[in-house]
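One chain comes next, on its own, written as C-alpha cells: the form predicted alone.
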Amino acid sequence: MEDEILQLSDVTVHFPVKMSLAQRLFSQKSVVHAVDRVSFSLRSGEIMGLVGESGCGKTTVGKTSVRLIEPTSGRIFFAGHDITHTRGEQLRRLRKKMQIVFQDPHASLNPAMTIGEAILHPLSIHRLELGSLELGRDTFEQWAVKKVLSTMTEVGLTPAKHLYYKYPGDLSGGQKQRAVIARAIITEPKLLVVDEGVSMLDMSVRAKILQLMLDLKRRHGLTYLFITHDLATAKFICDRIAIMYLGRIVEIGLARKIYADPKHPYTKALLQAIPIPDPDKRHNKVLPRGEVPDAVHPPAGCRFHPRCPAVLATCGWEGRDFVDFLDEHLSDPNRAGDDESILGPIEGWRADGLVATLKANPVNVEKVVERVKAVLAEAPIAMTQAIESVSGRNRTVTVRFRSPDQLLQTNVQDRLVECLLYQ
C-alpha cells in the first residue's frame, strides 16, 4: 500500500486562448490556467478521489497523469520513473500499464466497431508488450477473442458471445460503461483513471457500476484516480480525496476525516450544498457568493477569496475586486442613488494588479475620493482592511490594495490545506 504508483510534482497545464490576428498584434498573450502547480501522490491499491465543480481542472489533471495532455511545467512519475517527457514508442508501451475511462461511454466507443472489436483493439495495439508476438495470426485471434469474452463476462456483459457482435447503439448506457471498463482493463493495467465514470448513468445503475469497480480493484489489484463532482460517490468509493478549485488543490487527506471535519472554506461549502432529506436536521447554510472566476485571469492569492465567507484581508484582494464590488453597488438602485454621476460609469474604472483607477476628468477628484470611501463602508470588512490607500492625484483616483500574504499548503490534522486561516 505504501508504494507510490503515481506522483505529480508542481504540475501546471496552461492552454492558449484563440485570438484573431488583430488581437495577437495589440494584446498580450493569454492562457487558460487549467491546472496550476498541482502535487499529490497515489499509492498502489488506493482509490483517490479528485473532487470539485465543473471547470476546476479535474479532467485535465487526469488526462495529464496518463500523458494524454502535455504538461506546461512540473514532473510526472509513474512507478518511480519520470514520464514527463516520455514520447513515441516508449510512451505507447506505457499505455498498457495505465488506462482511462472517460465520462461519456457512448462517445468513447466507435459506432462502426462491434463491442467485441472495441474491447479487443487494445490487445492488437499492445501485442508486443503482452508477449504474444510469437503467436501466429490465427492463434493470436483465438487467444484474444477468448480473453475478450472472459473479460466481458467479468464486467457483467452477458451473454458475452451474444453481445460480442453488438454495436454500441444496441446497448444501454450501463452496458456501454461496462464495455468501456472492459476495454480499459483488458491489458491488465496498474493504474485506472476514471473520469466521471458514473455521472451519465441512471441512479439505479450507478451503485452496480461502483460495486463492479470495487470488485475489479480487489481482483486485479487496481489503483484508481477517481474524478467526480459528486461528493456522495466519492465518500462511497474513495480512500483519500483531493478537493480542487480553479486549478488548485485546496485540501487533500483521508476521505472519512475530510467528510467528518472539513477545514478549507470551499470544502465546507461543497459539503453544505448536499441536500438533507430530513427537514428536522436542516440548518442554515453558508454558501459561496457569486460565480467561479475566469480561469484566464484567476484571482491573486487564494483563488477562492472573492467568494469565501471566511476571507481575510491578506487573502489576495486586488483592484478588480473593488471594481466588481463597485459594479454591484451601482447596479442596485436602492443603494446607488446619484453615485454614478459622481463616480462615473463602471466602464471608466480600470484594474491593474493591486490598483484600481479612474480618470476623473472632468469630475471633481476630491469628491470622487470622498464618495469611494463612503461606498467602501458597505464593502466586506476584509476588503476595507486590505486597502492601503484611496487617493486622488493628477485628476486620477487610485484605490490601492496591500500585497497578499504568501499562500502555502499547511499540515492540519493529517491533511494538507491551502488556506491562510491555518498559516
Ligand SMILES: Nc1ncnc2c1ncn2[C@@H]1O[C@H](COP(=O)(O)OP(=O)(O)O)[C@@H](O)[C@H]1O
Given for the second form:
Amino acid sequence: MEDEILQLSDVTVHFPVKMSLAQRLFSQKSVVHAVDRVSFSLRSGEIMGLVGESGCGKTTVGKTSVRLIEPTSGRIFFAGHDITHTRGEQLRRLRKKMQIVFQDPHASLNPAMTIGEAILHPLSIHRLELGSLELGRDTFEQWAVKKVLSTMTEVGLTPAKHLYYKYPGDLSGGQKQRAVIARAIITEPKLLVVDEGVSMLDMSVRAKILQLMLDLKRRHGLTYLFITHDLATAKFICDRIAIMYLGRIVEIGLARKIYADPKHPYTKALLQAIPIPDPDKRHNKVLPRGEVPDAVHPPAGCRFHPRCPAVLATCGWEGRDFVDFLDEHLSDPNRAGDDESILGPIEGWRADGLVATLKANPVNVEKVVERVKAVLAEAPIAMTQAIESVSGRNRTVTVRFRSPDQLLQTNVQDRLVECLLYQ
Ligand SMILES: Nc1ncnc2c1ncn2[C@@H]1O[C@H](COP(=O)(O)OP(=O)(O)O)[C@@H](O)[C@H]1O
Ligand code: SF4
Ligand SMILES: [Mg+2]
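Could you please show the structure of the form predicted together with the named molecule, as a counterpart to the form predicted alone just displayed?
Below, the chain from earlier opens the complete complex, with every other chain and molecule after it.
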C-alpha cells in the first residue's frame, strides 16, 4: 500500500545460544526463538503499540525494523523499498529516516559530550544528505547549532542556550529523555521506534513526555512503533496495538477495540492484570499460572497453551506438559498418596516432542500404565482429550499426545487473532 511506511513480512529472528566449548561439543546447536514469522505494517502517521511481557521479543522486533539487527528470515520494507539486507553506505543513509529511542536516556547519552553536541552529532553524520554540502565548514556549524537550539526549544529543553553546554549528568531523567528525542528527530526521520521510552520515568514526567511525542507526531508527520510492557501507557497513546507472546503476535487491531473487547485469551489475561488505581477496588489479579516458557524451547502448537485458561485438546499438548503435570501432582502430598513410589521420581521421566516416557522395571510396566491412567483422571480435561495413548512395552511406559491443529490468523471483529477458539 502506498501510505505504508514500514512493513514486516514473516520476519524471524533467532539468536545463537551462548554456550561454553564443552556444551558446544556435546549438545545440539540451539537457538533463541526471539521472533517467529511476525508480519505487520505501519501506515504513515499512526502510532502502533507493540505490547507484551518482558522477553517476548518486542525489542528484537524494534531493532530489526530499523535494521540494527538483520533478520534470520523474512522481509522488511521501508517506504516501499526492501531494506532486509541493506548495508554500508545505504544503511547509513537509511538511519536518517528511521530512528530508535531506548528506555534508559542516561545510557543513550555520552557523558563526555554536552547536550548540544549530542543533539548536533547526527547532523554531522548526515551532512551530505541534509543538502548542506554547499555550506562552508563555519556556515554549516552555524546552521547546525541554530537547528539544535530550535529543536531543543521544541522538545522543551529550555533555556536552550543554557542547556546546550550542560552534560547529561547535570540533567534530570525527563530532560535527558527530551534530549534523546531531540537527537532522534533532528534529522527529520519518518519513523520513530520508541522502545520503553517512558518506562523509567516518574508518572508525572511520563505523561509530559507522552504528550511531547504526540505533539511531535502532529507537527512532523511522524510514525511511531511504540514498544511497551505497560498496557496503560499503550492505551493512552496508540492507535493500533499488537500483542506479543513468546515471539509471536497473537492479536493485532485498533487499540480501542482491543481494550474494550479483547479476543485472544492472552490479551484478556494481560488486560485483567492491569493494576486498578482505586485502592478500594484493588485486587491482585495475576496472569495465568506458570512462568513464561523459555524461548529456546518454545511450546508446540500455540505457545500460550501451557498457561491458557481456555486451552483446547488441539492447542499443542506435548510430552513435557504431562511431565509438568505429573511433577505438580507428585509434589502435592494431599493428592499424591503412594503415586511417587510407582511413578516417581519425576527425574526418571523424559519428554521428547509429543511423547513422555519412563524406563520402568519390566514387572511393573502394566502397573505404571494403570497408575498413569488413574492420575490422568485428575488432569485438565483438554489434556486428557489430547492424549492418543498410554502404553507399556518392554521396559518403557509411553504417554503419547496427538499432533496439534495448525494455528492460523483469523479475522475476528476487525482484528487479527491467532487462536484456535476462532478457527
Ligand atoms: N543478542 C541476543 N542474544 C541472545 N538472545 C537474545 C539476544 N537479544 C535478545 N535475546 C533473547 O530474545 C528474547 C526476546 O528478547 P527481547 O526482544 O529483548 O524481548 P523484550 O524486549 O520483549 O523484553 C529473549 O528470550 C531474550 O533473552
Ligand atoms: S490457541 Fe487459543 S485456546 Fe488454544 S491455547 Fe492458544 S490461546 Fe488458548
Ligand atoms: Mg525490551
